[in-house]
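Here's a solo chain for you in structure tokens, the form predicted on its own.
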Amino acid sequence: MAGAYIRGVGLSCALGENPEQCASAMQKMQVGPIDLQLDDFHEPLRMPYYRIPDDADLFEGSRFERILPPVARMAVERAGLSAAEICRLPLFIGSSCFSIGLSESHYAAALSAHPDTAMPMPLCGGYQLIAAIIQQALGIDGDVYTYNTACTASANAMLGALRMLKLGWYQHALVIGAELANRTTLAGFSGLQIVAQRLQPFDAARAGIVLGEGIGAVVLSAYVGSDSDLRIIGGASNCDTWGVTTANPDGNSVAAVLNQALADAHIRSDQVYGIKAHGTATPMGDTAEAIGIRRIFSKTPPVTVIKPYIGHTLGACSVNELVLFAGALERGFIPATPGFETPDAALDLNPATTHGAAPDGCYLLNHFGFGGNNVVLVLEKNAS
């Protein structure tokens, strides 16, 4: 069964600044968003937020240049690649709003110096800057692919890398998911009125998302490394045009992408030992996901949601949550879901509230984004 082996990972998120620290904190069920206060709006904002514990100003424009290279370097060093392999390494980058924080900093400086000519949001895109920072820091000169599909951005980056490795275009690939805090995104989600004070995925009292930041990196390889026992063996992506911000609540598009992912990995639903759900804790989003899962599984395998540990890290959530979920599997457990307390009879889907055993076999990783993009990846533990 062909696939892409996970050879090295790096992570910086609310749980810590390396994968081991983060996995240990998750195993202890540490959940710690900060109370964020933004007073520089006409209507001040108050919300919980999961931030990277780097002690810097949350909105400092240079944070990316400090945090991003060490995370990418962690993944590459752990992969054990040669200097020549590193030089040729292609980059697959997923982010939904990387350049917004930097753009805000540029605008603030211009507004202070030349208020009459300052242009809001002077930077658009900016993904090549992510690549340039990594390439310069690590000596990489490979091809670059960027993905901006809202909250599925780094999931599609992962899927793109998997496809090209299967085609033999590359032997290795570095996949990056990158999001840091910015005022525009925080204000935008607050304006949508889907920001809650607490993350409660699939709970009857769920009220919405809690945002977070994180930078993750994964080196995928076409062949196994010396100590790798995890690989991505398949996946699928589809688009649902039912609404701007959510999949159709009837679950049809979610069920379709789950079926497509299983078919791509050449496995049956009864061969799935667990599901890492997307679990945004929005009323309609969780409804679509729960109904879609129930359409595929006659008996639902254990379900977990990673977001209560690190927040919803938007376009970076796939890579960040993959690193955490993979770390849990390697430690022998499927993570519990903090925040789930009261089952919702309409959903009939109850995430685990305690850590469970993680047997060898296949696991699904769900990701759903604004614009109706849906992505499911299939991860295998102890690939043979």
The other form holds:
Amino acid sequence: MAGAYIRGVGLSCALGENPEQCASAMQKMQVGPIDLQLDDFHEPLRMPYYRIPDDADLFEGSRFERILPPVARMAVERAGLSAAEICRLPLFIGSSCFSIGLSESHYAAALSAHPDTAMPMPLCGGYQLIAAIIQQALGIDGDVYTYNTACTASANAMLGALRMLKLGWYQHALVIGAELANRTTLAGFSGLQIVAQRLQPFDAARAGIVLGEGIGAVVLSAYVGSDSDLRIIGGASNCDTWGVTTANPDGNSVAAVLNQALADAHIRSDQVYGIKAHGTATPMGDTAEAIGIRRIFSKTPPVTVIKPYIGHTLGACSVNELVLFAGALERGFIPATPGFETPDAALDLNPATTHGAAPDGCYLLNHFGFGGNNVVLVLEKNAS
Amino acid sequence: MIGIVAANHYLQPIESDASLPSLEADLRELCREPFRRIDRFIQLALLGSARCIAGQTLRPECGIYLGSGLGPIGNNIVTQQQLIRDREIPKPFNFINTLGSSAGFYVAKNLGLSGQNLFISRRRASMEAVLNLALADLLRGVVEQALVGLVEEVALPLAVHRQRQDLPATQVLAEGSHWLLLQSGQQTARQLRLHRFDELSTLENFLFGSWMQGDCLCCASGMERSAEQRLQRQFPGCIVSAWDCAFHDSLDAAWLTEFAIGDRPGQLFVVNGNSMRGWVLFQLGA
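For the form predicted together with the partner chain instead of the form predicted on its own, what are the coordinates?
After this comes the whole thing, all chains and molecules, with the earlier chain placed first.
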């Protein structure tokens, strides 16, 4: 088997509640983070945030149970799997938050009711919450692989699914990326002082990340579905121990994982038509990525960053951005990168400011995360 | 052919609320450098992995496959208390260490590794999940060496830690860090094989066909209890149950590692699964 076909997708993010709505909004370059203020702390927090436009309180405990099943169901239904195939569908889940938002709510309620005996960190399903909700809602009882590798979690989930499909251990796999708002993440990143007021990937004035939430789902299959013409044909993952929060700005580990991904997909760098960069817009992160890319490509192919449309959805970003990027490719365009205005001469990497053409061919999907995790996937358009 | 090149672990029942055993003296001896701002989960990962690879030569691209049911629970508790009870922004290192991948980062740094580095969880079956992924990568040639670890931490007080996991009040708890170094194409004293079965009866037939004097069967703690009872009837006196000793969420890894370390004859079979998703059998033998 040469790859894994993208056979069904689902998505709910700041742009909308299904892939078509989101792709259409992206095509119109609708970018709209909200102004989020948190008064829960001694020092109130204020930051832009890309939220899913539901009517609920942002931290309401049941949002996972309400938003997640329709997204997963959308992907599975579009994949056209039989009831028996759905029942044994393995789940590959990538997230940064898991049940932490629910756990915060339960602990806060317990503290309010019984301050002396309140148990901190109730599990509320823990790492298994997302899988349990999907299994119950869709009647799935297959193997579960839950990845917690920070911002590369759903990219690693995708890679794990791809490798098991290639081995023939499974015929189909449901890959989920899930990130919903929670206080730990918002306050934690604020404490790291890398949250910016505006997302400007690879820009000379870039100042950091803007967070967002989103839930995406992809059904990968060992064989082609009805109208699928996109497939993941390879990928690689490595670890850079230069620093726990960023890759080495010399670009070495980024270049290494790009090379490994190209080799795994059996393609050369001159066969890559475009790159969906990770583009967190942190000064160091973008430096490492830009220098790594330039080491591999004598002439850099078109580069785009999806995060200005939906924010940085952390462990879910790979699946969320894949669904959006795939939607754009199917509509024939490589998305522009809102927020990029002033080139940084030190990076020499300039994402497009207008939508570009998206011909058939290979595209790289970059992901980098805390813990030194680097993951690159290779996507092929018009695979059939 | 997947060979077990090395195995070692740390397994410590925790029976007192006084304090957790200090790991620092062991870490000073085993780690290449003193790591600052690490939590107990990272300490446990460093300790187990360093014990496992002592005297071994690792390839830099060796993959790390770290599994855990609960992850860095002690640090997560501290972080949540800072956030909710104290209404403070979490300290940066507390926040960063809430991510499971931090432990793998320090293991990689300590061992000089730059390959794939994963953190995987499956409640009561994390060992099965990480071994599946590691074996898939070894069989496909993605990696030639895989360092597989299962780490579980206890957070005091014990009664609250039991309550958090819905465990009986009498359940003895343990901390563990269990590690195997696997290598593809390597003829070693112990080999690891993975088998999958749709039906329990097919698994039983396989066991009857493979069984030798002195073999041992371990039912993982996530396994369907009715199936465990059926296997107990089929293989009387041969079964060890994860529930019979000090418990943590990845206890089946303790059995596997202990068997891999020892020089006892025979094979160890570790079985997990249920009638819906099928059965997985790890065969550790010569």
